[in-house]
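To begin, one chain is listed below as structure tokens, in the form predicted alone.
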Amino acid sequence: MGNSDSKLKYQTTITEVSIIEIPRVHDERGILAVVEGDSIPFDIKRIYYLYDIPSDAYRGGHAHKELYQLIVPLSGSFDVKINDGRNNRVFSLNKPHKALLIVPGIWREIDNFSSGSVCLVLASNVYDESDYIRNFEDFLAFKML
């Protein structure tokens, strides 16, 4: 990828994280919901989830350079603050089924977690520390605001 390739990536915007409805199927024994294929729009490398969390623990507090991340509130409910360096904006998650896209380049926090609350998060990639940052500051220059 060229280098105004890279410079145009890092100019997402709290635009672009979007609700995605995650297909189910439901019957008398219950709902089933499915993420395959391109119900999502990039490959699952990891997949990772958050449980037994204080409600006032914090969690995030990063961005990602490379890294997609849908979040989806398994159980219960927590609010996920998005900042593009510019924007901000709240998302209360609390239904299975509807979960929380985030684009490269995008500053993530996670609290005010409900009692028995589980937030798993696929990923576009495996853990990589080189493509987090994790510092505010950083993200505003790496944004080039």
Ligand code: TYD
Given for the second form:
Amino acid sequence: MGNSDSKLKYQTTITEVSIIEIPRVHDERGILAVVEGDSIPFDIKRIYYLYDIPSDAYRGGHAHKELYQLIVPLSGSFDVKINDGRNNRVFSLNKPHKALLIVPGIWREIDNFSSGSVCLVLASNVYDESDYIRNFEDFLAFKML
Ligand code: TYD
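Given the form predicted alone above, produce the structure of the same protein in the form predicted in complex with this ligand.
Time for the whole complex; same chain goes first.
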């Protein structure tokens, strides 16, 4: 069970990273966007957010072994560059109702932050440094590449 689970995690590809459209309730008072349990494939155990981000900031530069994340551009815009060890792709996030679901085993880098941007992250687990892979060579080894 444990083995087959981790096998799946290291086999993930960028095709499994996708934009999730967050349902909205829109009326004359504005827009209310809701992320509920059944709209994402994990239980939310942690929420964190980045703000006051310098425009030249580079964030990420790591992968996670087990963690799922939903990245929401609450305000402004930024680019999320993902890599599965073979292929890469860039998602430019700039709408608060279009979030990026990142599965485990994907290298990510985030940059090109607009002024005043806010990056909200919903995560499937609490913070655990041992879930990080912070070196790209280690990441390739994790992916068996
Ligand atoms: P890190 O995950 O490397 O940031 P990013 O991916 O946005 O570049 O985390 C930066 C620092 O913050 C690092 O020292 C770990 C710490 N941290 C926590 O203490 N708790 C958390 O939930 C997160 C995400 C990071």
